[in-house]
Amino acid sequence: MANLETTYLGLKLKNPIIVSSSGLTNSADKIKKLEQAGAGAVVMKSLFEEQINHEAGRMIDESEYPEAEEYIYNYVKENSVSEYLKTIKEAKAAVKIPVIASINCASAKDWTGFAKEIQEAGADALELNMHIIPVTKSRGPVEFEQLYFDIVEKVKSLISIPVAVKISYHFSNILNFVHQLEARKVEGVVLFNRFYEPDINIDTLKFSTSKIFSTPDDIRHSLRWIGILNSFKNRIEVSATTGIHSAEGVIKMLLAGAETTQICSILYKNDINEIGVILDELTKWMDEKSFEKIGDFRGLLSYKSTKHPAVYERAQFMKYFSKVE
């Protein structure tokens, strides 16, 4: 029978399925639900900057007294991290699948400091998840990545824990993106993120929100960028999330190049059940292959391992539109 097991972040799981950070997440006892599943790991639901500081500015606009704005402030950070780091000890003693912490940010300020505190509540790493969107023109890419590299020179600096970052798609060159955070010695890299994009109602003439689940065919956005980075990555560790939804999209990803796979949306959908319908399959498929482990396999189809490598460099339907093959 296939064996299941992988690392990622130099963590030994019993297979390559992670629960992402999602409300799936948010507590011991779900998480211990997700493990009786069969979860190799979770990502448990991020601690929000923002949300951080617009529950603080909230408050502060509701308060009578507008001396107490730093108390108030303060009060809400602090609450609002010790409620996770109690989620993190109360997971850690309910299971035996590694618990990664998730820190949603956009800066490098002071909060960034509980990173620290999140490694001391036991967390076994922790997942950076950024997505900022740049809304001046006066400042170009360089500055804006820049960021990005603030906040994880930052929390490296505080932490032994294995840090990953979770990323958009959204730059101009994200083998060289990647290489920068393995030269800051980021273990892993997530692609990629799944971040909330506005829609306008045409009848109400107001702002909504689009689809929040993703579709199996959101896969393709991270299945390319995968198949490329594995061939140029060195020690960085790569797990795929968005689309995936079942064995076929997590075998996908390992034959492209990925150490792990993050679902969340498909579980959603159906039930956390759905956790074993994916490994069984995926070991039924390992079986009919005659791969024994999920090493045999990973990356047999990347950019540098397939005779094929332009289909991940074509960027227009020239099969379609042309007589170039």
Ligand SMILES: Cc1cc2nc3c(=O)[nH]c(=O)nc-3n(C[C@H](O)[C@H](O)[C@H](O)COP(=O)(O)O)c2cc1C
Contents of the next structure:
Amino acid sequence: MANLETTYLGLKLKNPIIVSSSGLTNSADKIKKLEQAGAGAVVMKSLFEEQINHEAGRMIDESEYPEAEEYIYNYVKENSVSEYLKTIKEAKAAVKIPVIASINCASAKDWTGFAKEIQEAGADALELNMHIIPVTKSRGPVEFEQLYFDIVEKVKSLISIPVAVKISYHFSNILNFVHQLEARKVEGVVLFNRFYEPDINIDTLKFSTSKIFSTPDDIRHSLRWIGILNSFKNRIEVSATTGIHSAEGVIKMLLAGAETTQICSILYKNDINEIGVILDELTKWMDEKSFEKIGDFRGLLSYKSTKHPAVYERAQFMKYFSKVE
Ligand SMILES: Cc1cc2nc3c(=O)[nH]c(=O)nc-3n(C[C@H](O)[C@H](O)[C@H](O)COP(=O)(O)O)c2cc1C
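Rather than the form predicted alone that you just supplied, could I have the structure of the form predicted together with the ligand?
Once more the chain from above appears, this time first in line as the rest of the complex follows.
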């Protein structure tokens, strides 16, 4: 029978299915259940730099004692952090699979000290969830990218556990951006996060929320860039996210060259037993294709491995328009 073992960020995984950062991974109990359901690893719900500041700000607004401002700010910060650290410790005591902590951040300021505490609490790695929306026309892409690198450099100087960076696809040159992460000794990159997007309700003339969960069609952006990146990267490892709803999605990402795959929406839509279904189907597919281990087919259809790399470069529909007409 096929062997699903793999490695990611230097960690041993019994299979390439990671449950991605979300409400599914925000407690030790849930993480334990995910391990029992077959997950190879988990990424904990992000601790939000923004959330800590917002909570502190709200309490300060409600306080009758302006002089308490600094105390409240520090108190909330400490509590959010201590809750998070407690969850890491509890999860680590409860499971054998790797537990990857996650921080959502947009600056290299105050919060970076938490990274060290996260390491001391026992997290196996740290995922930095970063998506900075540039709402200004006075600063260019280089300045914005530098924000990411400042954060990475700061965090890497503080901790020794592996670091992965989870990004969006809003970069002019993904390959160069990842190359810059690699130069800063980042161990992993997660392509691509899916975000809350605003929508507008034309009846109420109010804002609404776009769909929170992905569909299998959403796999394509990540698939294209994982396939291309596989041929241009050196040591940095890739974890695929967005739109992976089945064994088919997992297999596609591995064929394109991902080291691991992260799933979220499908577990919300069905339940966590979906992990077992995906693992069974992945094993069956590998057996049918006579692949004994993940390494036998990982990257087989990456940009450089395929005989048709142009499929990764093609972005226009010209040919299809002529057929449809
Ligand atoms: C309810 C919900 C909460 C999420 N929270 C986080 C988070 O805290 N940090 C993060 O990096 N990603 C978060 N995500 C993004 C997921 O980890 C995942 O990358 C994204 O949903 C795409 O994967 P999917 O198509 O399998 O859902 C969240 C997604 C959902 C649906």
